[in-house]
Each structure stands twice: as C-alpha cells, then as structure tokens.
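Presented as structure tokens, the chain that follows is alone, the form predicted alone.
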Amino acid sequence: MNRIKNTLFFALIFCNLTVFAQKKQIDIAALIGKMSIEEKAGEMTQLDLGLIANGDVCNLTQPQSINQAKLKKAISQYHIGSFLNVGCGSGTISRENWQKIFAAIQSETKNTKLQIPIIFGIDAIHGNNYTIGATLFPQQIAQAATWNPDLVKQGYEVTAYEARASGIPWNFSPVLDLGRQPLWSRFFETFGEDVLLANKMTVAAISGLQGDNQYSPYHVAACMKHFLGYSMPLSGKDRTPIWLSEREMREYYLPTFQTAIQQGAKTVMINSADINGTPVHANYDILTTLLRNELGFKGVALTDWEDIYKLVDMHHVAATKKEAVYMAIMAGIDMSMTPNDYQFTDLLIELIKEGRIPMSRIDSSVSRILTLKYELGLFENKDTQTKYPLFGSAEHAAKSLAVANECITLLKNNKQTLPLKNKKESVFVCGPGAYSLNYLNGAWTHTWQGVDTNFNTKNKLTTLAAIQKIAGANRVAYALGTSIDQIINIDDCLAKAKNADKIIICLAETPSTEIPGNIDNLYLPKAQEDLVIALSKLNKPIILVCTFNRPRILKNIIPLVDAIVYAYLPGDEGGKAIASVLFGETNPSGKLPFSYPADANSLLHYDRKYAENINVDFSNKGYSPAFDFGFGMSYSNFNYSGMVVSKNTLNDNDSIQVSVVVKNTSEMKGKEVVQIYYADLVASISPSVKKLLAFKKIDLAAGEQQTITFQIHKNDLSFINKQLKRVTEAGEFDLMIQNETKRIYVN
C-alpha cells in the first residue's frame, strides 16, 4: 500500500466529505464553519455511560441515573459528542430509565451554543441486551450455522428495532472477523470460517439493522469490526500480535468488510492489535490508504476501549499520550471511545492548536460524525414520538426461536438415539449447560461478561426446564454432577441415571470475551470429561448437548456417546429450541460454520492448501477433523442424484447452470443446506483443496424432490494473485455437490 502526500490527502478527502455532506444536509459545512475548536475535539470524543453517572465509574448507583454536575462538564465544558454503555459499571437499563438518560443528555445539549445532538452507541451483539426485556438472539456464530440469511436478517431487524425502541440508533455490531483461530475468545461472535458464508451473513446483517439506508425510526447504524484482521492473533490470545501476508489478508479477511461498505455500512471500529509490527490505531495504510482511498468508506471509523492510549502502555510504539493521539487521527481515526476520562480531549485541542494537526484534517472526520448524526434524524430528533408496541413481544421471540432451532447442528445420531420418545422414554438430565440461561447466551448479554444471573430474562427456559415441560417433570431426574471445571456429585448423578432409559448430558463453557475469555487451550475442562467417562460406564444411550463460546476438544468422549447435539450459544430460546430438537419437534438443519478440530493444536481449515493434506505417516489424511465444514445431520434423509453442468467451458461475461436433483427421501419433513464446492487445479498461487462456491437452504416435504440449481460466473471461482489482484486464471475446476463431480474449463 503506497502512502500519499499527508497534505494532498486532506485537501481531497475534505473536498469529497463537504460534496457528500452538502447532498445529505447542505447545512453541516456551514455548522462546521461556527464551531470551535474545543466543539470539534468534543464531537471526536465518545465516553462512556459511567462518567456521567452517579457513582463511581466501576460502582454506579442502580438504576442507574444523571449526575448533572458530571453531565454539564461532559457537554457545557467539553462539548462531547459521543457516549457508549458497556463499562465495568454499566448494565442492563429499563427502557424507562433510558428514556430519562437520554431526556437529561438532550436538555443539557439544548444549553449549548450550536445545540448539536449526541450520539450513543452499544454493542448489542445478539439482541439489544443492554436494555431489560428485550429479545436476544443466538450468537452469530449461531446465526452462521443456520446457513439461512434471510433468517438472520430478520433478526437484525429486530434487534435494530428494540434497540431504537431504546433510544439508542448506533450498533456496535456485526464482527466481521473470520472465525479461522477457534483458540481466539470471540470466535462466537463470528459468521465462522469461510468467506462466502461470512459475506452472505454480513449483508443479512448490515440490510438488517440499517434498512434501506435512509432514514427509518426502526433502522439503527451499522458498526463493521474489527478493521481488519482481528480475529487472527498468532498466540490465539485477544489483542496479541497478527502476522498475515497482505495477500492473505486481501483473500479472507478484507472481503467481509468490504462487501459491508458496498452495503452502505455507516461505521467502522478498528481492530485493537497490531499487524505485522505496526498498531492498526496508528496504520495510515490500512485506516486511509486501503479503507478511505480504495474501498471507498466514507462513514466514521471509530476506535475500540482506550486504543489510542494502549499506543503507548500495550504497543510502545508512542511515548507519550499525546504523540498517541497525534499518530492515531494523522492514521485516519474520526472517533475516540476514550472512555472514562479527558485526556484524549485535552490532547488533540493541543494539537490542533499548536498546529501539528491541520484544520483540514479534524473538519474531515467532525464532518462524517455530523453526517451520521444527520442520516439518524438525530438533529431533528425525529423517532421520540415513535410507538415501539413489539418490543419485547411474543412475536419477536418466536424470530429468536426460529434462528435457534435452525442452528442447532446434529453432529452424531448412532442408531437413531434421537429424537427421544416423549411419552415413553425417562431421561436423567446432568452437566452445567442444563440449568443456567447464562451459558445459553454467552457474553454481551446484559452485561459485558454475561455472567450476572440477577439480569436474565423473566419466564425464559433452561434446557432443563424445557425438557421437563416437553417430558413432564415426572419422567426427568436431574443432578449437577459438575460445575464448568469442577465435580459437584458425580455418585449422585450415577444413581439416577441408573433408572433412566437415556442420559442428557449438557456440556457448557464460561460465558468470556475479549481479554478474560483467554484460555490456553481447547480442551473440554477434566471434570466435565469425567462425567461423561462415568456416566458411560452404565452402558446407557448418551445424548451430549453442548453451548460452547469456541469448539472445544470432544476427542476422548466422542467414542463414548450415541449423539451430539451441539448448540453454540442459542440465545434465550435456546433452552426451548434444544428440547424441541432433543424430542423431535424440530427437525435439525443447522450445519457447522467451522472446520470443528478433532485435536487442540490440529486447526486446519476446510479450505486447505494440498500441501496440508500430509500425515505424519505420508497419508493424505492430515485434514482430519472431528466434524468437517458444512456438516450437520438431520431426522430426514436426504438422496442427491443427477447433477448436470450446462456447458463445459466458462468464458468472461458468461454462466454456468449447474443443478441437482434433492429428494427427502424420509417420512419427516426436513429441511437441507445444499452445498456446491469447486477446486481450481492448478493455480499460479496454490489453490486451495475445495472451496464454498454457493449454497441454498431448502424445505422438503416427506418423499418431495427438488431440482436445485445454481449460476456460476467466472468470478464466482476468482482469488488474489501476487500482484494483489482479484482474478480467475484459465485452467480446469471442479465443481462438486455432495458424491459427484463435474469438471468444467475456464477460459
């Protein structure tokens, strides 16, 4: 990536935001023209909720409220643009008390000169979980395994509903991340592995939240993370160092985010790592040069908790604070989430006054932050008197129930364990994921961690409980056996599962993310392994339903089970949706997002180069997972047969049809992913061993067919060259659905 002329850059980017903004609000240059320079300093500020609350930042006063001394110092004095809630001290807040918030933020802007309204952010990562009653949503690791977009962009509609209902029109959210390091601790908040899935879920995600661009009361603003190449810490640990080849980085990781700006995303919040050496918060190459210059963002790039300041503590790249932020907005940041003080504030007003920071360069970024505001309808403060009578509905958690049952993937079904037979069968129910809607959802539920139950949502079900309301509470025993990492009563469990005809036993993981989701390793803790080492020994079917952040090791327990439920982290109707699949009211249909790894170091991916397929003994059996990309059982059998390519031979500006005969040839309705891979065979850069090249979700009755059928233009089989161009090279592919193959020439 070549780097420009500091200067010219900001002469052209300013001329190219005042154009775009003249067409939005032909006022917001003008506006720009009143304000001062502490004004502008302020808009790039965003703080959290917490500094302006009564309390202290990390022990606030419940329910939360204004403290108006701290609030007239945040917008009077320092003219902050910006707040967000999801501090040590910040929760989940009533929609009542949200409204009060906002009311007090709103008046005190009122006493200011130009009167500019703030803009608040949250990350309401599966649902807007910061707001008490409101509907949460699986996971989007979750949402991914359901290979259904249109299903997941119906959940974002609502979660931008609710979270409209709130108050609040910004989203931190979807992660746009890859999940390709299941070690890393926000795998779960991927679309998964693969790039074509992972594009197909960014535009269900950011059409979801933010409509048709145009300003609605129910369409929120999207925020695209983590520009760029988070998700891939060489240690696997959060925020350590990413070593990737640009090339790399071209072929995986930028395709997401940029499909998400050819959707119009509005923000973009910055990876908090280091790429090769050199702190995205301070990389002109990648915050301008690549995402200004070539991909053509021209909303706000905001960054993540304190990384200006973790230039200096975390990174030493800057010596001091303030050679910090100098380097962060020279490198094209608009926004600061500070957040808990002044300094960055303080800082960049020195800058901008002693010169070192151009005029041109701040008017450029305080231009998007208005422009956004804008598009919002935050200066006319349009949405106050909107009715939001499906908040929380029975209607909006049936859309969370729909994306549940969809995902759950049905990994092992040996001698058709499942589904279980309600009104003859008596279960013993055991394991930590049984009781707690808390490892149903994982983190960034009410609050950062989503650990705190005095938050869950009222009349949810655990899986537990949801089984005993399918079963009746007369047919299901239940003991604890282990917490997450330590046996409780493991004899307790033996006894009662003597006496039941199968056993469930729910594996779970600690609800983490970010930094204190850390763990060294991927195997599954030792004493929920020995529950399950236990429990086989009474020769009983044993049914494994697991709600993990990250796929953990299986290896040693696989053996020992009948059937493998796994879940990911299905939201508050998770509990539900697993009965409802454990009993056969749901047929399964989800399939995995990821190449699940059989061993804790053996982390290839179903994309692989040949080279990978290597075993240490010569065999081509090195890509050996536990269960392969795109995998997922159902009740239903599914017959593939007749695949047919309309012509041999691809040239530019031209198709291929290719189609598949599907018949359900079962008694039970299902529903099926119908997956088409190609392989390019030889290549200038090594081709992978297969590739997703497209995919549809069907719905097939008991013994119905379908012809399904795909259109395959040249593009469509395209990767970066060396050159770092995207491109198709003459050669031979082969496409594959399911058992066949067919082999096509590409000119």
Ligand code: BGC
Given for the second form:
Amino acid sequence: MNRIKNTLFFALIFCNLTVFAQKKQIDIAALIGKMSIEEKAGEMTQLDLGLIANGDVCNLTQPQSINQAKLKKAISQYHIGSFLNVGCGSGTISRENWQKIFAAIQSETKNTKLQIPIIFGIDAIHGNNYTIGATLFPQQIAQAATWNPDLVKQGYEVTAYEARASGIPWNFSPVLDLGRQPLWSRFFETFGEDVLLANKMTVAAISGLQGDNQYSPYHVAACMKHFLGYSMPLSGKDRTPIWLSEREMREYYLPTFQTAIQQGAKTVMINSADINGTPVHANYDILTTLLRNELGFKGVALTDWEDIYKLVDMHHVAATKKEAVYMAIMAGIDMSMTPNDYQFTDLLIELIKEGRIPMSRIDSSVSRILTLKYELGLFENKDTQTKYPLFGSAEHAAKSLAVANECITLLKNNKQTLPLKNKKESVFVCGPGAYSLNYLNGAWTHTWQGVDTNFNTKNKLTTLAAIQKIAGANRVAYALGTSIDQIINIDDCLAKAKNADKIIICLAETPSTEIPGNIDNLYLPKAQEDLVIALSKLNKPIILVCTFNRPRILKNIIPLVDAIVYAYLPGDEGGKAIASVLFGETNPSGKLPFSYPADANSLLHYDRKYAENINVDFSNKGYSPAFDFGFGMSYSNFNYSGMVVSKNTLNDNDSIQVSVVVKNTSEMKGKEVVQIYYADLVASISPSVKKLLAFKKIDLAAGEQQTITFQIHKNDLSFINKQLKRVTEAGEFDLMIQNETKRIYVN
Ligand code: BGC
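If the one shown is the form predicted alone, what is the structure of the form predicted together with the named molecule?
Time for the whole complex; same chain goes first.
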C-alpha cells in the first residue's frame, strides 16, 4: 500500500518538476536526460574535503590543499556533486587558499562529460568562521537577545558576503531549532525558547543570507537546521531520543521552518536523532508528507553527518548500509553528507540498477540539486570576477560590534554599581573568561569545537584588554584565579583585589558543540563558584560577566554579587562590547531570549501552563526563574503608561490596535524593547499563562516619550488544536504590557 502510494507521489512530483524546469530552466531537464545512473548517484553525494585533500582524512596537511589523484577519483570516477569542510582534519585557511581549492575542483569538473559544477557547503555559523580574517559575529542566542531583527539581518548579509568572497555559495545556517532545553549542547546555536522571537530572527537570517532569492554574488543559499525537533532531546544530550507529540511539534518546533520556507530558504538539513522512536532520516511522514506536500518545500534536503550510515550503527533500524540508503532516499533525502567514503554512492547505484529505487525518485532529487546550483550561478561560474573589498573590514567589524553591544543583558545592578563612571576607581579583573577570545566566541570558531587558539582573529580584544583600553592599564589589576573547572590561585586574586575598588569576575564555559558539549548538570563549575565566594568575603562591589553556552545555574552566587552582565557568546567584538557596557559607553538593551532557570531541575518556560504555576507550598510561584524571559535592565528608566485598545471585540479579518506610552524618565538615552503578551483565558487545549504577542525595539532620548502601537489580528492569538489545526477559539483574552492588562473578546 505504502509503496503504491509512494510511486504515485513521485510520479506527480517529477511531472511538476519537469513542468517547472521546462518553464524556467529547460537546460536542467535536458541535462538530467543526459546523465547516467552513476552521475546521478554522484550528484546526490556530499563528501568531506578530507577525501580530496593532501594528508589523511583526520590529519590533513595544513594548510589544506587538493590532492589531484584523489580529486580525479571523486570527480571523474564518482561524479561527486558536493563537498563540505569540517572533518576532523579541518582548519581555517586564507581566502586565497580557498580560491585555489575551488579552482582545482572546478577545473577537474571541466574534464567531465557534462561539466556539472560542484557545490561547496560550509558551517559559517556566526560569520564565515573557516576563513582567516573573516568577521565573527555573536552566536545565534546572542543575536536573539538583541530583539533587533534588522541588526541581525545585517550580520547575515556580512556572513554571506564573506562566504562568497571565499568562493563558498552554501551556508549550513541558521539553526531553527527552538532553545527550550538548556542542557542541550547546542542551546547557544538557537534563537532561544520563544516561537515569535525565533520567527522574527528566522526572517532576518534567511533574508540576510539569501537576499531577494535571485542570483547575487553577495548572497548564499541558507540551510534550515535541523528538521525537525532536534533541540528537544529528553535527556538533554545531543542526538538522543526526542519524545514529542505531533501537536507540540507543530506548536513549538515547526513554525520557524515554516517561516523560513515562506521566506524562500533553499536547503534544509535533517535532524540526526529519532522522534518517538523513528529516526528522522528514515521518516517519510516528516521528510515528504510534511516537508514537501504540506509545507511545499522545493529545495534540497541534505542529511546531517553520516546519518544514513547511522540508521545502521546508531539507530539499529536498518540491518545493512544498503537498506539504510534505501530507507533514507525513499523517505525523501536528496543529498547524503556521506561524508568520508564512497559506500553511499556505490549502494545507491546498486539500488537504482536493481530497480528498487525508481528513477523518478532519483530524478526529482537531482533536479532539485541542479536547480540549486543553477540559482547560485555555479553553472556560469558567475562570481569569479566579483571583488570583495569589504571582506574582514572595519565596516564589517562595526556591524558585529553593534550586534554585540545590543545583545548584552544586564541582569542585576544593585545600587547602580554599573556603569563604572568614577575615573579614579581601580578595578580588579579575574576569572577564566577575562583573557580568552575563544570563550567569547564559542564553538564553530575556526575549528568545529572552537578551542584551538592558533587561528584566532588578529588584533581582537579580550574582555581584559578592552577594560584596560578604556580604564587605562594602571587602573586595572588582573589574576586568572581559576580555569573553567580548576582552582589556579585564589589567594593571588584576594591579594590583588584588596587594593581595588571594584571586582569584575569573568565566568565562562569551555566552547563546545554537539556530543562533546554534553553535560550532566547545569551548575557552574565549583571552582568558579569558589572564586566568587572567596572574593565576596572582601565586601567590595562584585560585577559578574558571564559568557556561557547555555544558562549555567548561578543560584549560590547571585546574592553575593552586585551586578551581572550576561554576554552570551558575543564573538570577536565581545570584549569591546562588554567593556563599553561596564563603563557606560553603551547603555545595555539586551533582553533574555530564554527563561533563566533558578535551579538545575527547574527548567520551566515563561509560556508555561497553569499547572506549572503550582509550587511545593501550593502557592502559584512554581515558575520562579532566576530571571524572566524578556528581562534585561538598562541604565535608563522607562516608564509605561496609558495602555489603550482600539476596541474590545476582535472579529474575523479584523484587527485591534493596542498602544502604550513609553517614556525615558532618566537622563541617559537608551533603547527599550516594548513587549506585549497575551493570555487565552479558556481554550480546548490547556493554554499558556502568557505568550509573547509582538515586540518593538525603540530608541528614546533622555526625557523623550513615544506612543507605541501594535496591530493585533485574530491569527496572532492562535494555537494548534487537538485536530492539529491552527485555530483561534472564541472567548476572552488578556493583553498585557508591563503592569497593565486589557481584556478583549474574540468572536
Ligand atoms: C552538525 C551540523 C553541521 C554538519 C556539517 C553536523 O555534525 O550537526 O549542524 O552543519 O555537521 O558540519
């Protein structure tokens, strides 16, 4: 039954593609007609650069260079369609070096019968991080903390420009998985826990990377990662099972992908894990019924790293690699990130020749891949003449700094400890985060795990260096104190701190991603806690600066400190940004894109259900985070008043305007994120206590006031019901801005 259904479906898809191809790109249909089975299977294969470079796969000769014999095997014998760079032997190389690599690959393709260009993909995760001198931006979680999609978009434009400048047209970014499980090692790669905020950032990322979706030598293809539900492993450990109802999946984890598809995202990478027991790489319902038929995605679906083989080795749903290839391709995969051997290609050829995988199924994938290459201008080798004078420029660094400045979130500021205005005061700086560019950048920085210091961008300031630059070295004393998890010398810190007026402790987490980043609890390592506790005995004002991969529990030390500057992973300009906030050159305006847990087993989200409000003493304080979602202080004071709704009843095709007056009552100009929330009072699915409805980031001069208006439609108040449909049910809703609430009725 299923097989018949599949065959019919593929026949339909192929007809559509042919029509599409005939209308727009007649050459692609013709090209497919000329391709052999071997050429088609090769086209659907992506290998790591290690397979065509000098040296061993995990021990490449640096800087990477092409090995002609290996290249010939890949291109002329196997007709490989795509390469990526991130294998265990990868490193960061110059633009010139990248260009040499691509020139060698392209010239080999010229020796083939059909001369199909290869497509190279890379993880330019927070900037084009595998090219020396590229501009590195704050990681996604920090971008989300700006609540400023326009600014974030500019960062993606720079990343696209600098990737193209290195000859790379395809970026495995952004991560659209929602960050609702802080134990997960890739939390920092997400736009946080909220669907609406993540959706706005998704639009910024896709449009920044892809431009208007027409060919441009300054834009690249985006890759939505990792379809679907990847960020919510039950145990918190990367690539472990996900147990989620379809309703929950549609409510929380699908919308960002839906948004990206509407935005024209050209490619998608698949979740390596299993959902409710079925590995996503073998799930026809997710990869075809949902992704293609329902969401209408027309682009390329790429596996994640070795994930077809993992159907055998990790998931045990296929007995052999051949069966695994069959399952994944029939489920809807277009391209296999194989990436370290040719078995996938050989097995796919066998399956096609045996007639087990119909040619129509193969042709639809090949057509999508060729269309992608065509749209990126690869057939014409279009962008080789383009110049990229802004690569790694001061102008691009300024954009990174702007994002870093706006992400920094002030979580505590007792007695106006910050900003540090008194030019006569001395400060003592310590902690593992003070003197490291790597801890500011996190993983995917020049290497996969981001811990190698050899490739660090030249002339970037650590937090300590940036503090010294502003305050003058003679006002600043420094000692390390502890590494991430070992005490180095706390006595040294105590001795130096005694002579200082204020103490700045830079806490940090070792950069890591994927399985190497799995942790067993969220507590801050004891050594760093001990450092704070010891210094607190001096009774001097303490300022914490935090650069973490995810919220680490600060419960034991929050009461001991006067100010907390939460900087996420702010990138190469992060040191500067932190120092400028500390000294008041920047007025902080970041807001938390997640609920900061008070304790390790208290992982509730702000958009919790009413049942989660109940506390051990039966009070309604069950949700008591260390810091609330959307929270972040400023050096200015903003006063909210006069919330007004344009009417009390909302009908179909109608909207309500909600306005509020925000006034900067301080003497310092500042930015504020005006946030409106709603509560559906009674619904057929237990509603959230509150949900973000809209937001706007505004600039207010000292004493200035503005009236902010939000336009609310019925669909903005919707949810996924039991029948898996998006609905807004009639009834009462509360709209909330700061301390004011207005009740409306929805028909
Ligand atoms: C990661 C992806 C990444 C890919 C290629 C995988 O292990 O999960 O996010 O894009 O490797 O480097």
